[in-house]
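Single chain ahead, written as structure tokens, the form predicted alone.
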Amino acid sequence: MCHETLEDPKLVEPTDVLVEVEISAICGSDLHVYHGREKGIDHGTVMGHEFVGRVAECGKDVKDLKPGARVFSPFTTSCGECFYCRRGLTARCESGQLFGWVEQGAGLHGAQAETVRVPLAASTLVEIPNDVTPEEGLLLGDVLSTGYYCAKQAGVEPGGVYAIVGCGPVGLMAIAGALELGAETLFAIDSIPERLDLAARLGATPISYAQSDPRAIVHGATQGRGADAVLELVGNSSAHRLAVNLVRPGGTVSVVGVHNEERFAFTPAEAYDKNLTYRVGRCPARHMIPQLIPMVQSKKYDLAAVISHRMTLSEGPGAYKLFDEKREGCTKVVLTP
């Protein structure tokens, strides 16, 4: 049974905060649940892990956040003190939880709602600076931090040749991240015209794999070598395969696309024969956010251009369908309660 209305969340732990949601968003990873590719989530779970809102109520141990403060959040909570948090891997916090995932009664409801409970609030939530818009704050919490992390994980540096596989919201933010890290030759691969247009506006060279051969173009631009690194932001076997085909010997494939396949799209022998470096994993968004706020404040990139549709929460089912089917030029949907 699916629920449209649930009880309002309540403070559970003294380190909790309740946030009244101003805007939330639908993420590409939400579609894995939508299609049943990721299983185990309880019926009635509130989805959504990207949000901006105002603090409504604080647990007694929360000192630095006050009611009325406008905040945004990474997609997971983190304590800031455990082995992983101290090493900057906040996505693997020993006490962390993913917003929008409840399994067998345990977990954390998400933010596609009027109110969201935030555990470990003092080390999870970030107050929005005055010169950062709510939509920019929303992007900082997930897609910008993840895209930038993918570029950083790829070892992007000035002078290299790089390829982006997938120009969805995270892929577009990876373009901005790669450019911020000094990329000069940057190819962006997709088949959807609206996404390729946005990639070009951000500063990449777009390649439609529906109309041309990305491998021929990238290898043609590198004297037959291939890209120094390939950023894979889709999360399926064909994107995986293309990334390995595009990267040069000794290069890096950086993956943040959420994969559900049982096997890699390449063999250990192929990786060995290419001296391939393969880096993969969930972005430690809370660790990345302080580094990225100045990039947003610079207004160097029109980051909010990735948002194509702004809809109400009550239109959520239709918004999921629109986003999933990529109709009406849909690239990203923001929801308001």
Ligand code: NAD
Given for the second form:
Amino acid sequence: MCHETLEDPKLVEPTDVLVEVEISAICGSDLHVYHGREKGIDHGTVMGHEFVGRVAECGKDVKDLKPGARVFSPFTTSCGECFYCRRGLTARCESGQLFGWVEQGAGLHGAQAETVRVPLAASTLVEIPNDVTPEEGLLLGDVLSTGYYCAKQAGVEPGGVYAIVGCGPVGLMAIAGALELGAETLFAIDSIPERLDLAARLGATPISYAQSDPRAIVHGATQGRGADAVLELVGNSSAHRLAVNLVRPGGTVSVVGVHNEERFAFTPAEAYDKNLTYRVGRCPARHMIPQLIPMVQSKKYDLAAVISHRMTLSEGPGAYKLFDEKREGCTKVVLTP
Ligand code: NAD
Ligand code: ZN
Ligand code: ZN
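Structure of the form predicted together with the named molecule, given the form predicted alone:
Next comes the full complex, and the chain you just saw is listed first.
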């Protein structure tokens, strides 16, 4: 990563669209690259996979989008037609690409820029619906879809006891998602006071793992059993370990945190002894978005409260540092070109 000037993107395929970026954001996923935990990305790749903007130019095969349309985007492109897209797993589209990932010259630049090229635009981009603000559109494109997906994969339903491990933007959105799915007893674990405050404001019971023992609290609330499901939205081995400690026998651990470790933080024997269901992977955001638009339009949750900082693109390097160090109550940064 760097901040040298790159050439403006151009239309390449007839199904491409160029989007003039109005806002983009920094994601916890960008931090894996920032720290070199995730390897392989080319130097000079434009980062950023969360954005809202205006269609500036359309390839000749793009019928449904017109210049001027206001759009947001899932963090990967998808064709809408392949084996995986037809099954709702748009994150694994046979021709899909992740924004902000260029490896050995191949891939797609990201949206922390003035303009972004969007391949497979008609089946990727979503026009901003009525009663959805640009910031809510941006959240729908990744963190809200991912948080909700994690809750759905966890099998959250009315009456259960659930624990959220990690109250970053994705974990906070998972709280809203779990509540939307009917969760009543919902614990939310982190160590950062501002994030725990946001978790409480959304409706979860906050637990600081720096100050108390989450296992004692969750087991205490369940006659010693543990939670019916644990949602892990961190992506490190201590969070992985904690999730398995908190789940009851027969329960589910649902993971969207991106893991770069070589090994699981629990053994096959522990999984066996707990009759554990383990679900993991990249969120098929394009598939999730249409079903989540009504939740956003309902305004039941103050979703944009996760955005703590609004800065300019030229302040990008400082914004990365602030978000990484989680200083000044920084939970999510939105950048304006
Ligand atoms: P973030 O870094 O802002 O948040 C992570 C939070 O976890 C922080 O608040 C941190 O204090 C907390 N944490 C760290 N260790 C912990 C522990 N042991 N127990 C409890 N909490 C702990 O990141 P984010 O933007 O919220 O993203 C979270 C994760 O989700 C990242 O790994 C990101 O790459 C991943 N992600 C995955 C997908 C997907 O499709 N699967 C999509 C988006 C993001
Ligand atoms: Zn992201
Ligand atoms: Zn596809």
